[in-house]
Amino acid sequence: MTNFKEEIAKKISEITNIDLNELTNYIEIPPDTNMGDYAFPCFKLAKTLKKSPQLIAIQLQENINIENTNIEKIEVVGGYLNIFINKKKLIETVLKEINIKTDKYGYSEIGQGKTAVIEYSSPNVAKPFHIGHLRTTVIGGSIYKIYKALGYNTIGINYLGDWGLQFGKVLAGLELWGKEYDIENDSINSLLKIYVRFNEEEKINPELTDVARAWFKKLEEGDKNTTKTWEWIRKVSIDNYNKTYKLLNSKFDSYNGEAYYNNKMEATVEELEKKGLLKESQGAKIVDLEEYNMPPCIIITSAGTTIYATRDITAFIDRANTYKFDKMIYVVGAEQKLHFEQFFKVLEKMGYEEYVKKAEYVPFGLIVDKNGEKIGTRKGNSVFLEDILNEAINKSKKIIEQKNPNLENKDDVARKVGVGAIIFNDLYNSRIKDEIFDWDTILNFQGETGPYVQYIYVRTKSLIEKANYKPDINNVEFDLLLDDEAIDIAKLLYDFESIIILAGEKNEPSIIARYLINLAQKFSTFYNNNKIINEDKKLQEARLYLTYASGNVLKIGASLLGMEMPDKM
């Protein structure tokens, strides 16, 4: 496709003969139509060249020649070139591009031949899906669509909290009182009530808690049978979660979770000793980071055991050796920020600089009532999400039974605007501000919401199928959408490559679901002021095909969300 940044900066760079990369950067999109489809500041060259800002602007229009260019018109504003794009040859380049790459049109080639690794969900088994467990889900499902879209290998590794004392509650709830609870035919939700029971238990005789630990050390060293039921578990949990990863539309390409890396933390302590980085401290070994400003680093506990920053630093070592990855990204709530700054030095300190530098932690808010208040219990009880999400279902269901009550596949529909609306809901605002939720908000279809991205799209469909369309690029005469509502959306597809790279570069899907809301409102103000179905053919050939790019990319980037979009509503 036609790079227009490019071609302005390659013309500004045949003038003062400074680096096209440069100047493609300088490069901006104005506030305002009006003032051209692409701005140049010429303030970052005058200390470079040794002029006013304005006279170098005034130089420059002087001096380009826009003849057989792209280029339509130049004007100078202060210190800035105000560029405009010939109309006409904008419209025909995004058409044809969306014609070519059909449902990948805005997919890159920028990682292509590197590998992204993204750690996200990690949900603790032996417990049912629990809604605090939402936005790593949704955000790192995300983030792992988008890598995709971009060209690079990307490995989901979905970091199972499946080790540790907990194992040995379940396991001796399970000896004194399994048989009290409906194991098989409600597993994951009995495993809750036994641990949950042995908590109790627990505050009141103190002793369980040795029974605890006799039998996680019996895990620990391998007893063939207390292993068959933690696998069981293990299993069960899995099985458990898919059902809402299906729904979610989450995948992932690895499961090793804690206990995969049981047998090599060894390795990792007794790296640490050689390189002389462990020391003993009231009984435990660390990591002292006194001069980083950070507490220590706990690698061995007082009581001789590994902890969860040895698990990490083993599982970061071994993602290195075994995908040699170019990125490696940490998808978890902001409260664990001194977490990764003190693993993450460590690993410095061992000699891993390099991986360390391909990195990324990133971190989220919370989820809040409209009131501010965290979500995460509920009269004492654990929220959970495949309740929520049902929830969701429903509501969608009773909305839909009451504005189109004839409608076919509702069941189908209910469930993609539900699952669709909680997935924008979480997605819409900057991943670090806390998620509000407002079932009045989420489900609204007239906001900045999901269900309205998906009425737009639905739209499309629509219009599309009354008038028995079949895209067909050679019909369209492009010089019948050349008004301001027709060019306002031909920009923002041209843009959707380089929103994609945007979201990527800064592991935020928000940059994606606000220009849905964008695109879907340029759609309605063309649809609403345009007769898109009328008795100029030509006229409807063009607009019809503008419609279905339209509710191409707006499938496109809802699919990157995790969204699945309805044809009918």
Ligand code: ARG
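Residue numbers count along the first chain shown, from 1. Superpose the two forms; the largest set of C-alphas matching within 1.5 Å is the rigid core. Quick caveat, the model's predicted, so the values are computed rather than measured. Compared with the form predicted together with the ligand:
Once the rigid core is overlaid between the two forms, residue 210 counts among the residues whose Cα shifts by 2 Å or more.
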Contents of the next structure:
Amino acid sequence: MTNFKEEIAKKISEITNIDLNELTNYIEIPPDTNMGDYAFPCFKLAKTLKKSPQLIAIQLQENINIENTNIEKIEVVGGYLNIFINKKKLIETVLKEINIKTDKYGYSEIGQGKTAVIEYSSPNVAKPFHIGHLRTTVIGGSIYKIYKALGYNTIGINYLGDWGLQFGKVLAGLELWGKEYDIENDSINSLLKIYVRFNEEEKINPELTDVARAWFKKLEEGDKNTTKTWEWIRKVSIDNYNKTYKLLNSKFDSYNGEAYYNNKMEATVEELEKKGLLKESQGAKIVDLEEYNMPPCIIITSAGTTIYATRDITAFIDRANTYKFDKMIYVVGAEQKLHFEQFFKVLEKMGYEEYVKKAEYVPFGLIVDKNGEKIGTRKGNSVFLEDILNEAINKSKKIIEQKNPNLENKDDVARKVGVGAIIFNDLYNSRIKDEIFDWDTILNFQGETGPYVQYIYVRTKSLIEKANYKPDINNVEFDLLLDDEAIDIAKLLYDFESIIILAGEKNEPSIIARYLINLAQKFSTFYNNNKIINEDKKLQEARLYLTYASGNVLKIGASLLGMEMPDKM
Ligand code: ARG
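Given the form predicted alone above, produce the structure of the same protein in the form predicted together with the ligand.
First the chain shown before, then all remaining chains and molecules of the complex.
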């Protein structure tokens, strides 16, 4: 697609001999369309050209020849060049590109030949999969899709917490109370009940902790039957997670969790030893990080066991060897910041600094209620993620039944709307902010919500259906789409590719979510102020193509968030 920014930069470069890329980076999008489609801040060149910004602006304006370009006019305002793109060229360029790329519009190739590993979700097996895992699953899932759209070879890893004392607890609980539960037929619920019960009884009877430790030790030592039970618990848990993953459209290429690294940690410890990085401290083996003002990173505890950090270091080295990644992204809650800083430092000290540079810890905020209180974690009150999603689906169904009682496939639509609403709410604000979980906001069809975006999409669909329209770019007269409202949409459509690129650079799906609201609102204005279904068939044809194009981009954008679009609602 014609790159207008680059075209402008080329013109300026021809005159100033300044590097094209540098100039392209300076070009801004003005806050107000009266100030042009693009602006060039000339003060950026004042030093190099040894002239005032105003003078540079005037001289550039005089010398840029806009004949046979896509530039319509250039105005000087202070030290700025305000550049106006030919509207017809803009709309023609963007609609033709959409015609060619259809459902891959906005995709690019900047990741071509590069590998991005994205680790997300990573729940702790045998513990409940509760609402606390929503954010990593949804944010990570979206980042995974965004990198795919950027052309990266993308590997999604679910680094399951499938090793640790929680297994000792479940194993001990199974032995103590197994007979009281219908383990055969209701495995996952029984396991969860046993886990919760164990934690409760442990408070009254602290000796139980030792029993759990003993069980876990047995597991660590590779006892055959215990290992078998562990495998079974792991499988039952994953089967259960998959129900949630299916609802959320989460995909993983690897489920190599913590346990996968059990027999690989010895090599890590040896390597640390050889590189002289391990120190004894109170019976434990640690890597000292005092020079970075961090507490030491424990590698082997005083009990002689490896821990979380040992496994993360091992997993990192293994992934570097296996995937030779260009990016390694960890989507993990903000409370683990120190852990990541520590083990990244240890890896640097080990000599993996080139790979550490490619690693990125992508944290996110908590989920809180309207009053700012953290939800889902108060004991005895853990909210299962699957239940939340099902509640969203049920609530959506009720709304649909009120609004559109004759709708076909109500269940399917309710699923798309309910799940989409939860996903969108999670992704709408920048990820580091706490997410407010409030049903009235989440399911508000008029707000800045998933259902609103879906609703506008459905409107594009129904217009097309009503007119029995088959999009055909060859029948579009671009001259008929030069009004402000159509051009506003065209500009947004034009920006879509750079929006996806930016969302990837910042690992920030909210950039796409906000874009979708913007586009949906612009389309809504266009729709309200223009008769799309029209006696003037040429006008109708042009407007319907823009309608189709808008719906198409809404759908692609939603899919990058993990949201599905209903055709009717
Ligand atoms: N299983 C951990 C938890 O639920 C998250 C794992 C994060 N990833 C990592 N590489 N440490 O808290």
